[in-house]
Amino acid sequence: MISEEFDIANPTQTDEYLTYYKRIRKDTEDLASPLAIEDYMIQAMTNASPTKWHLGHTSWFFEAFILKKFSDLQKTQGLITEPYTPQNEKYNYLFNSYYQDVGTPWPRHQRGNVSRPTVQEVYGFREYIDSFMLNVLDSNLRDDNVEVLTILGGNHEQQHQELILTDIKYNLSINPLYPVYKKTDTLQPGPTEIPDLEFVPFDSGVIEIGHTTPGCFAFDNEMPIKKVYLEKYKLANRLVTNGEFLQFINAGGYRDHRYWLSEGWDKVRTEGWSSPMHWHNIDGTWHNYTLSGLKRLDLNEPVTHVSYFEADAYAKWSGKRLPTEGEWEHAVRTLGITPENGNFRESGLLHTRAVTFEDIEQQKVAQLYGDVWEWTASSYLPYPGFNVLAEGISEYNGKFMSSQFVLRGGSCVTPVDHIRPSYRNFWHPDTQFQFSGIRLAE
């Protein structure tokens, strides 16, 4: 749960958006203090990217959609004689990810490649971005539109927050020497028994799903609010554990191509696959690289780093099936669970649960929200009436809509604010690199 001195998820006084601003780029800078400098610049493979990379381009954000655009404003005006100037032109190169509006990126795949600026240099630059945006947010001359894209430019950062967490432990964990990156409880060992694996049922019907909570902040991806018509189903109580995953393993799953999707089975033949990502058999025993370092694995917490092809083998295996969006929000709003009692990035955990006995009795179906981001059946398609040119910054979220499927509820890596029962996280289905784990319904 965040402290009270910083629950202002939807700023809306003055005060307010200083101090939802300053949170959330203090909450960035304080991931990457446990870095080593070398730490920054690791990229390995062309999904991770450099933390470094990371620090710059959710300044850049600020500079290309606030601070360019309310200086031209008040310079038309007349309010100002001369416009906001950026500290380096070339930054709108080398930190702009996707937008084609505002530029070329610079290419993925080559953001490690890039040793200049410097690690000093990047954090100069955000304390570049942050004088301005401050005067910015404490100016009366500010208009709506400032106000709304600070508050999706703090959304957008702490979506990076995560991919800083996600991102680094996968660059560390090609290194032998499994590096920590921050010491946490994650070593303490956990229940040594949890509850059964059972099945809640919910009954069918029309209902809505998408963004309901007016003058709260959602993507444009969560909107309008959709009807969807769902037969009687049945989730499960909990996550799927890594001893129950275990079991797949040790049946042939990864040998069997019954279970797999086509392009599934091409991944496991292709890159060799035979265990969730960060999994090590040393010696006769499984291991779990974490963000604390190489432990035992436990067989109660909940299976992460998994495909949307493994978690499909491993439903079909089980004689299952996984949620659709519509499924798990459903059940979400029916049992009135909220985000507060998960396990998110501030229980300083920074890794998977094991359930308890409690968790079932208070919620019923456990685990909603946190540990890992749960794979659906369902593709990334616009709701019905989403207009991608009708948002102010219309590459955010329509432009992918396309070969990827829905993750829902957040995960131990997310921050607790940033996560709502509409929310629609996103990716490619042979993604493993992700806190994504498994959720069963029939």
Given for the second form:
Protein chains: 4
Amino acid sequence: MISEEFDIANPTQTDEYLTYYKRIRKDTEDLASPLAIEDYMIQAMTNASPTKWHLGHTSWFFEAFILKKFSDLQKTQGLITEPYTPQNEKYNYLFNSYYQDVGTPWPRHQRGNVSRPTVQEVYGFREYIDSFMLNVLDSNLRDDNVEVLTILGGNHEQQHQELILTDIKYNLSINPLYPVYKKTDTLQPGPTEIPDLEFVPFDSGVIEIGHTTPGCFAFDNEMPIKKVYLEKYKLANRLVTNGEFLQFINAGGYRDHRYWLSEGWDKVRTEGWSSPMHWHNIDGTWHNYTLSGLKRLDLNEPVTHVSYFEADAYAKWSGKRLPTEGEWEHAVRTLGITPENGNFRESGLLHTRAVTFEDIEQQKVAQLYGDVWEWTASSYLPYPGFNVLAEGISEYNGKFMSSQFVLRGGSCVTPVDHIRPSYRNFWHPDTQFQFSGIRLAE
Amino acid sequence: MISEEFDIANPTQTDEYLTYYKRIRKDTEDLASPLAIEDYMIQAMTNASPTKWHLGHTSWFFEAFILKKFSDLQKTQGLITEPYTPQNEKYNYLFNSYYQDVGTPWPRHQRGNVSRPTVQEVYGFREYIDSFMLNVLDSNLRDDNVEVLTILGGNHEQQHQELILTDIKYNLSINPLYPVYKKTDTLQPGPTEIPDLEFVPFDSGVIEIGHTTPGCFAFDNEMPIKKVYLEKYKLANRLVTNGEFLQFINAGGYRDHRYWLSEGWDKVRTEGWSSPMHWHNIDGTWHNYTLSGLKRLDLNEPVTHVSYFEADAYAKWSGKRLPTEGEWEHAVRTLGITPENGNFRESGLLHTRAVTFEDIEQQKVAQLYGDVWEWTASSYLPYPGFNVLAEGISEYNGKFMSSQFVLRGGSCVTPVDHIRPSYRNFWHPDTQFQFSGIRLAE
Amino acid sequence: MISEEFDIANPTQTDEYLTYYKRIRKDTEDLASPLAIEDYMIQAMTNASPTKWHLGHTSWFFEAFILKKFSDLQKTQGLITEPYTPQNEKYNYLFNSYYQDVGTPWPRHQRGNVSRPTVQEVYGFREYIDSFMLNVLDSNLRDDNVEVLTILGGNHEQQHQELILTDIKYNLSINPLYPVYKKTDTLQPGPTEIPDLEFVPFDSGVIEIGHTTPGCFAFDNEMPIKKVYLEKYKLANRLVTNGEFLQFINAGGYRDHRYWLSEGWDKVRTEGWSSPMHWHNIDGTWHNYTLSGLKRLDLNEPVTHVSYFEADAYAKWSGKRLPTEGEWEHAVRTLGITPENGNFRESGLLHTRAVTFEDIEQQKVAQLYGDVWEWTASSYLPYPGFNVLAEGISEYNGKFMSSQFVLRGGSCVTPVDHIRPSYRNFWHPDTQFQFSGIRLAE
Amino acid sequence: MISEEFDIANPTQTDEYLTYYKRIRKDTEDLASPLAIEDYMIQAMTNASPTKWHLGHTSWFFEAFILKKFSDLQKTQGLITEPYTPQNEKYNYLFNSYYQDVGTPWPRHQRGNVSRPTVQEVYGFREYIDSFMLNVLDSNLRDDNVEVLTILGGNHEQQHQELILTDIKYNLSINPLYPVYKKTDTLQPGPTEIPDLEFVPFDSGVIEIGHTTPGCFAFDNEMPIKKVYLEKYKLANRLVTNGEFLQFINAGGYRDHRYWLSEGWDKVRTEGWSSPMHWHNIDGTWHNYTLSGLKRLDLNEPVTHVSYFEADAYAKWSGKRLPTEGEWEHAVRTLGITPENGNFRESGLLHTRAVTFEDIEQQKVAQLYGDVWEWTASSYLPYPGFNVLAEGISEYNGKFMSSQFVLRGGSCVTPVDHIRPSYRNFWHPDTQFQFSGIRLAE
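Can you now output the form predicted in complex with another copy of the chain? The one shown was the form predicted on its own.
First the chain shown before, then all remaining chains and molecules of the complex.
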């Protein structure tokens, strides 16, 4: 992504666009392929949408923001003779997520209660969209706007690829049969010993964060470049492990209000939190539910499915703190670490992986990319001079800039070509169902 | 059912039991057959269970109350060598509805969030149960208890057959695509003219209601026979029609608190009620959603999908009242009306049917059976001397005897051999999703 | 009240009306007199209105239904020269309870959040109303309608007198300081021994219930006379005691679903019910909170502050049942028992009283009147031929006829001249804060 | 406060401590003095505590953190012979706000439902505390810890003084009688013309914010000093006025989702927001409810009672943005503006005041202090190196550092000696009931 040669995430030629579009679209369908029809339907909480909906929504995105939008324009310009016709007008209602500009979206919590279109019909809708999109991309209908929006649509679809995996994990997890999404190598034991936790120092000064690579895609919320003053700080050389987090649990961490933010403590009490999400203590032995089913908890793997509140409580308990997003990004840039070596979706594990001595030797600060999204102590707010995307697509990111925290680095279910140093993920501080974990700082 | 010859609902011989059991089980599956896999999954409100769950639950019923229960006993008696083994122990959790005696039931509102077992696996579970049940019924494992519980299980399954239809109607109805469950003859227009509403008089006196036919099945809540003193009363010769109910709407009935019970008026305001459920005013023309899809409202058909609150408000507005269950049952018995001529599920319409002059000529008081369940002004309470069913199955009916009203007569989705003069259906007064309608009295 | 001589509850002469009106109004203020200003304000749950509101509402009743209503009429007739002018137009909003006809009522749950008018201003409002009312009653402005509505207003105010006591009991009870409303003789120990529970038989047949005394006041819901067929039954000779109910608790009654109606069991679990309301187990000793403060539980006193669900569960556990309202009223009429000997508000205890051997000797079935409202197994429904009160006041009773159960006999906080054989109280089956108790039948 | 001479907010000598303590305590009671007893009791929403509770809580603070805490220590040291005895042990429950360390607090939403202790008893509790506190301050019981905690307690009480006013404003405001807290000069018309909105430029660079005055009190959340990099920015020369905000309303600002953060738009729809809190459109004329009662809206006064969501939406609509807390503090420090000239509680208005040409001439950027708290675009997060207060009092500020935004500058109900350049107020972004307003930046 940051190389100068051809970059699969940033096409420039027609054949590159075609390849790019097809690849993204196929990846989505590959992720859905292990599922039974019934699995496509479930939505066990409002935040965890059905796979079927993701398949439809990511197609609707191209319809709403490219095919419909430029259709009239292209007709006027004589590029086409008939404007684009939606396969079904009601899909604009059913598959709209939150774009008020495009119309009232179908209620979010009702996504799982819609049996029609069927899964097969949704795949048909995908094909319908693809045929038009490929036609547009392979013709002089493709202008700058289309190019920009196609790449945006691709990145949007990659975000939903990750959501397909986190959502289906949650949706299957509430089933007492603990269904398996797909057997992976997850169950192979990791290293029996891992490196000690150490803190790597960084200097103070004014640094820059944000998107810095012209010609490469980035979301609006990564721009413009922001100058930040950092005090001297230290960053942990690896993520917090399950074993370390278990010590927090065993020390009564979930029962002692002093470690918790007030809103977090409310959650602990009203929701009865006593461990990370997906942990199960079965006859005294800790297990966690994974996309490969229930497995014995590996103490050396990084802890995941913790909320910001849990991450912050753990940090307080251990006498440390969480890093800011500036500290995280500065470390990545200073150390010159690239995503390629991270444990991303492409590893096929779809699960966290214990750090090795080798990782730390090579990278000094290991696991910055992949495995788990790292909660930062930074609120999700605009960078100075922030501009939302153009009219129509302006609701993409900006309107969520309240009450959320930034996470960095991508996880084991993020596609590797979707991440970069400036990438900002964001979730409410009580969110547990994402692959989110803990990096300490001091 | 009340004839003296062989009665399909009340077997006595082995072959009759086998026929009975197979028929009931097949009926259930026939009802599910028009559905897509996706349709089996949906639960758009807590009260409207997924079809898949109904298929599993009605099978679990035989497992929990016959196969498991008598297995140990039969082993002791040397009738079998191995006790019954459940196909999956967790089905006892997932498919239990409300039987606390049998264990904690899976949360009702979560029935639609369980993708596994798949639909196919549930059919496999049905076959598994059937093979054991047929074996039991066809052998000297069948004793009195098994016979009683088999008939109970059959009647239980028929109740769920009706629920499959009412629930799927609701679950499909919220979809803006208005999916069709099955095309029927519903769309054929009924008679253009129907008889005037008239009121047929009945004498006062002490009468008897309740189950009176020895050897025939009835639920515990229909027994023992109850003596009731009735004042002189009159019963409407037919049900209230859509056209008549539309006059109530047009007269502002939904906006005038004076016609409403206090709890009903709260519903009108908080839920925004302004017509029966499933009515849609599209560009000024009233339609209603049916199992055959959206159709133009037929003004001559009986109004349905009204709550007790709406039925009572309509009655008050028209200067009449709803009959008591004693009045209803006395009329049926006095007039000697039998279910056979009613519009039940077997008609294939799965929808209401307008009354004809001939109906009234033949029956004096028409539509007492079939078409819609008739709200009565009677609370659902035990008859004097009521005893719940035996230990184990005692939770079947008795524990619901608070805050509900009795409905009588069966509807267009009730199997005809499931109904009888003493049959008591019951729902909370705000229930709209059942095929419930209005018979006036004075 | 059922004597032929002058009846304080049923005036006929001018001086009787003046006496009646003044007595009722003074009683209300006497009940409020032990309270601090702060106590007048509290509303710890929606159902328990502040005393200040009761004082205002009972005055508003005369304004809304007499003073305002007949003012114009009286002006036309030349009886007055100026129509009645409200002291404050907004009181019609603030002090309306649920009369939609009179305007939108101030939200019920907000009654405690209104500091103005102050308590003193509300007493001023009472005086204002009284001066007009006394003028009307003492003049030829008083016609039949005014007479009927004055008596209704008096009975209405007596209902609120009882509510002032039950509501302030609840409102004070949640305070960890256990404030005392008024020290009474409650703490004197009752008899150390009480009569055995025995069941007194009654014959079967058609009997009559309802209001039967011409010239005496009764609510619309007690009329017209209703014929009921009763099977032979037996009624307990006294109420269930705290000691007996404690056995139910100790036997695990609150943990065994088999005794509970389904909706009751939901309450037990979601609200954590484990004893009657106002019971406190302090270091192993049972106490109950009373209007005289916290006291040690007297095992011989009748149990009170139980819901219908608890009463019904207790009855099931003891192998008995609750009586119907027909059975209760028939017993009272057959035995010729009158309210005079009951433990009503006039006893000054404001608390239950243990039954004595003498009570039972004299009355055969003791405690039918007073001490606690007795839950019956009858739903609150209209009698055949029921007519609501005249236009304007028609919302008084009829609109609550769904989902509630009838209670009979009055309690230790009911004024004795407010009760009669046909009196029907009604509450939802989960209500605990009333002085409600248990009479068994079989 | 930032002068070198004697500072009323930062005592050092015994007599200064006594003066300080007495002044703070008296101020609180002066604020309560216009209220009727009934007014002390009301809590119309969970967030708006009753005045009576504030009076008790601010006294409890001294009991819990000084009198109880050092009592044993002082006894050991021979400074006292008897340890401090609480007046009532249960006040530790009733008057604890959120200090888990000190015990479970009485439920926040129930503060208005506790009539005892009465108002008079609470004043008695205040006297009781005062007698002990004055004794401690005037003796060698006063050590460094006591001094620090006394000043903290004083500042704590000043925060509650402001809350007494904002809470009582809300609590009275829901009353349709629009009660007057106290007649002030508010109703005098302001200037008929005010200066144009202009933007004053500031340079970029690394600046410092946070508490910088040794020997003066500041909260933990203002420390340590934080270095911030600021881009060049401009700050509006005055606050946004009612008239300007009315243009936003009239332009449909509350109906156009594009100006709103997603969570704000949810509030607009679910709560029906259509103007700032306390605005009433009466027959086409805008009024606002003030502590002096309802008055006609003055278009020149700064808009107040707007949430962050409304402030941000207004800023977006006007093509501007809100300043960060760094920008705000830098402007104050650069311009050398001090609180003294602001419209604080001491002005006696208890209401906003229109800016004058003179204000702007003198200050360049006017109204930075007083009138309204200014929403900043900064989340409420710790400064690098933040340490919570000592054990016991550690819950004061730190645990609220999630999901809130910082406000700066104090308001017309803040005591002037309570504010300083580094003072950070914080509220959730949906908060309207505070005196919060809008300063634009670009």
